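We begin with a single chain expressed as structure tokens, specifically the form predicted alone.
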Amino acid sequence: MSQEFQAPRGTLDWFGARAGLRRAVLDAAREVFESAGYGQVVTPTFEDTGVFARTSGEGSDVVRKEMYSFTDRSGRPLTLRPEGTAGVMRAYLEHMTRLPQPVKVWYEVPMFRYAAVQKGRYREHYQFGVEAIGSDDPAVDAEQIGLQRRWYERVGVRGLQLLLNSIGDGRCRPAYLQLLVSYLDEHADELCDECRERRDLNPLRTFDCKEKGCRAVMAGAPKITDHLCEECAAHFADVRAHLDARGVAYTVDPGLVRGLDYYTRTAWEWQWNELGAQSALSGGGRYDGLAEQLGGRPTPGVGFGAGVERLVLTLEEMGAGPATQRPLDVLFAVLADDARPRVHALMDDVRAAGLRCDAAYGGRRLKRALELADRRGVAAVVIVGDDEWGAGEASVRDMTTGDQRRVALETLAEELRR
């Protein structure tokens, strides 16, 4: 019989050793970041379509051709989350403007985009991400790829290249972007399709293009470095140091931006180059624009969003095996129909106790619980019979021994935990 259902495509199924080492990765970043104050916060799936079309730009890939958009049933423009440092500012100006600041959270949430479907890229992916929402210290920038690069030792992750760049703000971008386009129109008979219409759209985005002669262009662009303001050539410095302090190596990059509009000054990417195309596994920057636009006071702003899926491919391709996952104390091999529920409640007494265990469900044949508990990993079986059941004892074997002792059922949970 043919399977009539499947995943979706750009979806993927987790579960067996892949989720292990998926968990393990969210572990790992929930207790580095917590570690440093932040909280986590968990925002709708889905937002007005304004909060995305607003702050992203009307130029952008992900409003133009990404979004999965719907009108519900009363008539009103809703999206699924294609990022989510829109949706977190959206509830900061709700709800935590009145909060110590910087407030600071993370998240672990879907994305959705109508993207094309490649290695490492899919049209629902899980996000880690951080935001820090009022203050603009250059402290807080560093304090972040900090963290990130230690949440990345600690799960195994080694040959990662961090890229740095600043792309000015309100006061020196306008002027730098008239230098670009500029550029870019001598040369536009050399550019692709795409990039001569985000010459008129989003300019920055250029820099983005994978084609090869477009690339050689941009090669010789201005630098947005060399037109840097001195508040946001200031700032820059200021991060370099802070990230100097901590020992965090970095390169430059004049070219590296960041895809939605919100973005000021500085703005960084954790690459793994053996992935390929999709070599990028967090991207980050920051926004003090983006309270503004969505009717807000101003409000400075930083924050990352890292793929898990990425990661969790990238710990594989290094040859991670899946996260170990702490096998069963006891399995209880329960044969005598009568005993069954006594036994299984006991079960749940011993989990209370602190053990991990389970029972071998719907057979009555010894042999094959052994079995299952040697497959499984177990140190212990349980087994109660009919013999065992009369005289109110368990059988419990050490299957790594295989001693055998009785033991009676009153006092089945503590025998165990000792």
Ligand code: HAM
Contents of the next structure:
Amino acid sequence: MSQEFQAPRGTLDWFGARAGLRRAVLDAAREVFESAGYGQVVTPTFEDTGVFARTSGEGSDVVRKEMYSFTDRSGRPLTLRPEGTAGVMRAYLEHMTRLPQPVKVWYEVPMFRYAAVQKGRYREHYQFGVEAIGSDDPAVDAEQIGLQRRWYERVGVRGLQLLLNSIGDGRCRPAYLQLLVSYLDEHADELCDECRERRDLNPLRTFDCKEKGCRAVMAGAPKITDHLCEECAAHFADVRAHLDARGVAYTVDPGLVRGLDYYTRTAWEWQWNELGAQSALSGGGRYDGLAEQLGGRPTPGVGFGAGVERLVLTLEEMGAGPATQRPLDVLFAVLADDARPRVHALMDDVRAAGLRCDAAYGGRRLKRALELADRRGVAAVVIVGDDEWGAGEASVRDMTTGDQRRVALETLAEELRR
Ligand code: HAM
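To complete the pair, please output the form predicted in complex with this ligand; the form predicted alone was given just before.
Next comes the full complex, this chain leading.
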């Protein structure tokens, strides 16, 4: 490649049709969630490193190997946001505890993770995410999942799988983890090195291993759903009842564990298996202990994050997707030099009249302008050559029929709108 600089590894440039598709899915997400009382939250791109280190978990991939951490010029340890929830909770504790509860927010921001780059996995990715903080009502969990279904339907993705689990809480999970660790110890020589390490750091993550041997072992492992305390079991039953009432189909997967440590109770992922190894379009769950980890009072919360890149990839592969930006209505070909200032000024009037227009800039040749109009799928071309300019007129060419008619410049905006 002759160009000296390229986008950093694992980052994407968005433009053209893909940028339109990206925006359309985000527009739909905002609309769907705002219909349920969610409002936007914007938090800083970087936070004190502790905000993430303390909450994602020492054993998580994010903290162990993926954070973009640095010290600023006054020696403060900072980290580029690898995930959205901890920063939103930090902001909630700082500013939002006195608002009507639960506080429901959405965000669409970039996340930074130094991950092994592959299809669907990048070092900068965007998430559309939501958080509802201040209620432990299972109706909130199910509402988010139901709204997500509506969002996915709205943008045209079909055939997704919804995996659902409850991973218990501080009351029931410790005893379960002991059971799990003993089971892992019994099968230690059948596990891969990484899973043996996970046994110490975060035994739940052994359910996530893709190795065949480990998968076989984990298929027989004790299941968290069989060891939930009464409260967690009742909460989970309620979430399911709410989903059933909405007709949201799901598979309870006791092996569904999330990659971040702050989760309690409900956990879920929407997956599209045909996407390949990175099949999770979104992941979420409850985090009733997170506020305390950040020094706040006990405050329940639930949310999810949806990868925008993966959703766009999915839509492209399905050949589906919402209508993106509509094409230009009019292209101006100003061939007469003297006419340029006046006609370019007129273009603003045309735009103010509600039409989308652009010019074939710098060009003096009609053929080039017509080719451009074709490529851009424009409905009409306005031509102002010496002849038209002399008469105070323009020729308007219908690009589908090829018909051309003369219109006075005075009334052009109005005529075009008609
Ligand atoms: P997460 O599962 O780590 O959860 O990420 C959420 C989603 O972001 C994933 O399902 C995936 O679609 C996308 N994603 C994650 N990492 C990458 C990557 N390296 N490249 C491309 N896409 C990626 C969270 O981050 C939680 N904060 C979600 C949450 C919000 N839970 C509760 N509230």
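The shown structure was predicted, so the numbers you read here are calculated from the model rather than taken from an experiment. Residue numbers count along the first chain shown, from 1. We call the rigid core whatever largest set of C-alpha positions still superposes within 1.5 Å between the two forms.
A displacement of less than 2 angstroms separates the C-alpha positions of Ala19 between these two forms, with the rigid core held in common.
Asp185: CA moves less than 2 Å between these two forms after rigid-core fitting.
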